[in-house]
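One chain follows as structure tokens, the form predicted alone.
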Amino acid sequence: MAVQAPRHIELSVGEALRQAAETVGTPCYVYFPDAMQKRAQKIHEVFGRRFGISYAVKANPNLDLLRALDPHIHGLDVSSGGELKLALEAGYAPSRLSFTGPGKSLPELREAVRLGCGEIVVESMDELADVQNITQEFDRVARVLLRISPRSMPKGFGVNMAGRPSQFGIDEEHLDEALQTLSSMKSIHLAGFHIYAGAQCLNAESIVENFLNYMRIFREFAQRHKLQPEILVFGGGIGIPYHEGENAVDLDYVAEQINPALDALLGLPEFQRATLLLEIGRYLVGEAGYFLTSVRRIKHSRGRHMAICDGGLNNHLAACGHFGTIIHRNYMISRLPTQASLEPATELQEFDVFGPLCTTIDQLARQLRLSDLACGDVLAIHHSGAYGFTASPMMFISHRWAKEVIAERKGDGYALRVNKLFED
């Protein structure tokens, strides 16, 4: 069931990356919307459109990507007032937005209620009370989803938020009480349930087991409280292979295992009206982006070869191992071909790769095996489309921000467009 992750760059993609490095300059991110759209189409295909897609904007809020996703998804999951504004600017109707997050401010909640957001995902009883009070200010009914924090979930997730104290959602063991309280709130419409309890899972069996657990929870509480949910959100947590030796998730296997269970769920009287949503972020956009950085200096220190680049931790925190990881592991990194690198490869050497910052934690790779590197060479860090640019401390040490480049498919190649916000 393991699917080997790609270790190469497609010719047309490589040409677009070289063009970006030459014309836009480094450091920069390059995104390929067609790759993202193909991933969405794959999800629809394997699940037979049993799931609509709810894209988690926090993975990458680039406006061009939001617009490119529009025809392929049900809507957007936003987690702040800023993301809400971006979604509206990208052309999404408020009814296509769900608003999550454990610490929504009162102004954010007021705006969500005023606009008529599709659903407000409630993460605590205090938040539910705030929403009720706000609906009375506006004299309208708010649609909410109760986010559930499960008692447990299977192993295999890089981030596991179940069965422990969590700022996310209402504990499964307290959900009965929450539903009883909500039933007396006349200005609150319970549209359904939301569960997102884990992230970055590459184990297909664990994903299947997790989805089956979601279905058990949805079924038990709907039947116990005589509910007919309209929306059920399945937090995907489907990972992508960042590091050498990791394999991509076999999504066909996941679908083969859970499609019959989804059909059985939808066949129950309580779920006749239910729309199932798969909430995903990095699985859609992660592999659709590359981070490019150029080698500025080659240094030899106490027996180690070092490459010092123009982009680092301030542009790509995750690649430096500081975004939810304990032990640093190299992302997959390629050197973009040059005329010299097209010649027969020299013996591989190990390089420690650093960014330009005055801090020891600005390290992109350890013992990266490449043929000899030289100043001016461009390194491409794969799978950088999610949690890259906006998840990094861009203001740290005041180096230039990385630009964002959109590579649009044109025939057999790509046309490049720089995000207007970052044009010189």
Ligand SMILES: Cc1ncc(COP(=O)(O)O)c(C=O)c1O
Given for the second form:
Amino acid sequence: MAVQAPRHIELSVGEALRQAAETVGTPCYVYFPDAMQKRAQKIHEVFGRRFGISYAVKANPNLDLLRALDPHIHGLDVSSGGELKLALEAGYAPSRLSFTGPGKSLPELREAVRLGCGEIVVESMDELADVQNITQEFDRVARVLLRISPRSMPKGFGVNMAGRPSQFGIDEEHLDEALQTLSSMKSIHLAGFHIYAGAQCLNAESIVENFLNYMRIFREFAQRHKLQPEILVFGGGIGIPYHEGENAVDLDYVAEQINPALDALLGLPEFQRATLLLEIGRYLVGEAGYFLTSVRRIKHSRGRHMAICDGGLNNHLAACGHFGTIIHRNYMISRLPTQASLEPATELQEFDVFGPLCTTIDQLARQLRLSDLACGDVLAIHHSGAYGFTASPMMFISHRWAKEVIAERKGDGYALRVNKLFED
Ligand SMILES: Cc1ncc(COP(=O)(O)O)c(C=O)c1O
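The structure above corresponds to the form predicted alone; please provide the structure of the form predicted together with the ligand.
What follows is the whole complex; the chain from before opens it.
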């Protein structure tokens, strides 16, 4: 059941990265929309289109990527007024958007109601009351999904958002009450349920168990309250392997286990009208992006080889181990080929790799084993397409911001396009 994570850079991808480093300069992110589209196709293939895809914009809100996903997905999940604007700018109709987030402001909720946002994902009873008041202001009916926080969840998720006190969603234990209150709100249309219980899970069995638990909850509450949900959102939590030794999720196994249960659910009278959505971010975009950083200085200090690069924690917080992880583990990192590296490899050496910031936490890798490393060499950090550019403190210490480059498939190679937004 183990699926090996890719360790090497495909030739045409490596060539595009080298070109990006040369022409755009480092630090930069390079995204490959074709890789992301392949991921979407894989999902449709294994689940036999039982799920539509809802892409979580927070994973990467780059406009080109949102546009490239459009034909492959049901819609976008946005989590702020800013993401809502980006989704519209990328050309998505408001009806294709859901709006999650535990702390939406009144202006954000007003905008969602005014636009006729597909569904507002309500995360608390207070928020439900706010949405109701706003619908009365606008004399509108709002479509909402109730986000449920399951009382338990399986082990194996890197981030747990349920099975404990949680700011996300309405506790399963209070859902009966919430549904009762909602049933008397004339301007609220309950379109269905939403669960996103945890993220970054690499264990296929845990993902299956989690989905079965979602289905139990959907079934129980729909039956007890005589509801016919139109939409059921399955927060995927499908992880990607970031570190040496981790394996990719065996999605074929997940689908094999889950598809019969999904069919059984859809066969029940309560779910005749239901559309099932798989809400994911990193599984689609994470492996479709690389972060490039160049070695600026090589130092030797008290027996350690050190490489200091032009972009680090300020551009890529997660690779430094400060985004949802407790212990630092190196991301997979390759040196882009140079003339020198085409010569016979010298003995492997261990390098500690740092960014340019005046803080000890700006460390990209510990004891990275490479055959020599020199000033000007470019390091490519794999699996950097999600929670990279926008999840990093670019302003910290006022260094140059990383650029974003889109590598569009052209024949056997790639053509590069730079996101002009953040040029010097
Ligand atoms: C509500 C919700 N949906 C979707 C996602 C996307 O998660 P991932 O990128 O791990 O697939 C998240 C991540 O935190 C989330 O909170």
